[in-house]
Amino acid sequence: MKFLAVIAGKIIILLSRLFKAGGGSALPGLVALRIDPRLIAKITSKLKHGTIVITGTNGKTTTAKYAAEILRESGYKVVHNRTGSNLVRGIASALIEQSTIFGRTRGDIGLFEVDEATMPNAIPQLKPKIVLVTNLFRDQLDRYGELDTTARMIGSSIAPLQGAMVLLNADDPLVAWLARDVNERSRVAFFGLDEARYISTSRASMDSKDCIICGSELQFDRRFYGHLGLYSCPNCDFKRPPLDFEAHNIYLHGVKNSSVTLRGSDKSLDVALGLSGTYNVYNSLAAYALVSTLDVDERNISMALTNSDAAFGRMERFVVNGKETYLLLIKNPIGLTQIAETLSTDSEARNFMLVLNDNFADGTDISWIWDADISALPRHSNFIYTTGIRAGDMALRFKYEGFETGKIVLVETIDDAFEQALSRTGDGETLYVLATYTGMLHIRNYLTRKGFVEGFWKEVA
């Protein structure tokens, strides 16, 4: 069974990018897994390293892209799945991949996001001996539910796990209480910052402020953003674990750029990295938490952070026409918000484009945008174009945020916005494209098709 599934799903590869109907990073993993149940099982339990697992809302892609360049880096053969393609049709996609027609890994460790959702259904197959968690936050209510059904989701997966290591986002009070959930023949470490420099004022997406043993508000000393942050309990003793993973010396470098200090428990690591923003940092301090339970050369390390550029469609830079590009990732609320207080560094950034789509990928309920702090973006835009299938949602949320509406431009079809957007934009100047799932996609395709960049398939994780 194993030998025909593999057989399915490489054609279905093939056919897919020989008439560029996508990468082939999901239908083939479906089909493979409707012939062999326990594929991704079959495979993985090849992988002389085992497998590496990591969840939570927003930063998979990031965190394991960072990881998988330290761990090549340093030597390992890693098998991932590098599209963001994170349901079990993706990872078993991206195994049919990197294995032989006879379903023999090419690889000797596994990284892979895991959608949340997903977990109960991965873990058991996987059998991970770390497991990674970057934050929750509400996301996809359409699947998710309500922030406490996504963590018993994982908290039930991770429960049964014998002797793995499990990584903790210690400034996220639901990701922290997790830890309860490890059992004694399984270890837990904390990650989270450390700085006092970049405070978050807005209070929108704080989704979990209250106190999980006696539902207390908490108080936090310090945010980072959301409800990530320095926080205790007034009525209990709920408050933040100490961190045994630590960033500080924090300085964010506009929109393209920044630098940390990485510390474990008797290292410290000074990084320049190739994104901005808050959770980028977030982002390589998970990675560095995670191949640090490794043991992997700080050299390696620093050496991958630092030429390390974006992961697929997550601030991805093209340059078309002459004019450069950038391509974001939008799919919850805190995600949004957190895009639009990074553009708010730059004052050059003028020319925007957002693609809302509702398709199952992208989360069917697109009241989100709703609930995402876009006041930050900034006012002296050149324009706003709006497109996608929800197109008139995002053009109306601008409208009542009080953005100027002769700036916004409605287009039905993503290519025409697309084409009109970028030749608005003038000479020297950035368009950025801010799209859900399936829009940065078809975007992606788009720019393949025309031949302004490579299929990922061709490109190196």
Given for the second form:
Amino acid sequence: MKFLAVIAGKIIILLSRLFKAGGGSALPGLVALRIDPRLIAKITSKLKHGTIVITGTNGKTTTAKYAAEILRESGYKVVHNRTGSNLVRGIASALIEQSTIFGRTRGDIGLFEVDEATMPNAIPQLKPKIVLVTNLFRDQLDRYGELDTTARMIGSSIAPLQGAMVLLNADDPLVAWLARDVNERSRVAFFGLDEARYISTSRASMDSKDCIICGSELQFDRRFYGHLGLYSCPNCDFKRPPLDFEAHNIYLHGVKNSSVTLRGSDKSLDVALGLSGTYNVYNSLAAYALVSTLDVDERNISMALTNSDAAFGRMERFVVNGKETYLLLIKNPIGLTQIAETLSTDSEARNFMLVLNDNFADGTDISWIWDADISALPRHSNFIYTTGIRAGDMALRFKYEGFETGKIVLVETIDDAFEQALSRTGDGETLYVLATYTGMLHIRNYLTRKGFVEGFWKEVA
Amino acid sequence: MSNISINLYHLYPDAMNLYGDYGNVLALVKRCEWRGFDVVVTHVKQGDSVDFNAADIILMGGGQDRSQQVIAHDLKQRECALKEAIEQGVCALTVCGAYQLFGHYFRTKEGLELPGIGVFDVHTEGSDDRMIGNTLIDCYSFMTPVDRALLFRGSKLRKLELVGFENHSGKTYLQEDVTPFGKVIKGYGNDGASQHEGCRYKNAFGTYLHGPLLPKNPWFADYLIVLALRRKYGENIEVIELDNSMEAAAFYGAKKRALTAKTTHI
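So that was the form predicted alone. Now I'd like the form predicted in complex with the partner chain, please.
Whole complex next, starting from this chain.
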């Protein structure tokens, strides 16, 4: 069964590349799991150093990418679902791709980002040694139900784990609260920020502002972004737990890079990050915490955090017709708010395009765009193109935020919108493309077709 | 025109804002401002003391289950004041969780009863069905001749279609003499069976449509504004038309999505 499933998967991977039908990151796994539903457990049980699981709303892909590079530099053979395909089928596809045709894995450690709703299904098969939860923000409510439900889903999936290390973001009240679900035979460690600068003032995305125990409104001494911060309940003893891993001395240098000091129990490390934004500080801290229980060299940590560029489509830079283009993934209110705030630090940023699709992978309910705080985006922009299946909704979001309607250009076809936006981007200027997941894939496929970028499966291979 | 003013009361902006409900506030504010009216938004939080007699339009959205329980208690303290305001013809738009709490009660699957304030003669029962998707409704058949005259001004249109997105597992049942908000063309509506969506009592509306509702249904947003102005300034008040081309693009985009979706009725 396993053999047949792996062969079928491998044939589909081959075919989809042959016909350039996409990266083959979901279908091979889907078919293989039909043939052998226990395929994931069968392959991962052979990994010498076990598996690591990263879940949560934001930062999964970047954290996993950081950790993968650190581990690889340290000599581990990492099996990793790199393209951000984080449902069970994506995990299976990655395993098939990185196995021999007999289904024998080529790796010795598994590193998987797992969709929050997929946790109950994936955890019993992956039996991870380490689980990390990044944060819980509102995301694609139509698919998952509400935030509390998501937390319960993660909690019940990690509850049976024995001998595991569970790493939780202390700054997120709902994530910190998951500690109660951890079995006494497993361990919990908390990570968070120790920083008095870069305090967020936006009221957007305060998703978990009430005490989980008594319902009172939590008091925040400081907020780092969204509802992540230093909180305590005025009514009961719920508060941010003490930190085992922390980031301090944070300096953000525009959108290009930043620096931070990461601290573990008895050591600390100064790193220059190749990425910027408070959310990437969290991602680097999470990766630091993840590898700390494994056998890695500090130099490999610094090197990976400095040299990593953004994960697939998260914040990629392309040069198209001599013009610089950044592709930024948007998928929920807090992500869009953070991107708007990061862009606002660059006075040169003035050419924007937004792609809003509402396919299943984007989340079919697009009302979240109204929960994002886009007011930080520069008003002196040259233009704002809106495109995609729900281009009209995105155009309205800007209109009702008070952006000049003359600057908002609604173009239904994504290719047309991109070509127009690019042609209106001046020499030496940058075009910022903010896109939901399938919109991002569309743009990337377009760039591949036009020969500006190699297909992502080539990078993965 | 600058002496015209509108008071918006946004109930529980922090706790009950699950589905972009802020967009409804923004739509009313901007559409008043573009016409030169003064708009004052009052954010009503738990425990705040407020006078609903000063309100022209009251807005309240949906929340997570946990927030909803806390809010239900606070809302109960305001039952008399809110009912009196609605009786006086104050406009209200209640969406999803707010719609449920403006009914008599919400009974969860587990049998837990969350008391509402009974502005609407409806009640809601929790279910195992999750009713999710783009929704298209027609409000025309439930409008009075006065409303129709107000909205259509002699046009031959025989529909008032609204688009939105619904996401609820509660099924809301209307007492026999309650007027629904609209007829379901595509989607689930109140209970997935009756083909009715939302309800209306006087100038108060309850609906499951978020998305948010008002930005891409500007005709209905303007209707709320006109209802509020007529109550405050008399029957002869008129508002100027605005350029709705971008709103129309969003409306038709959402309508197309609703019509082509493979939603099956439960």
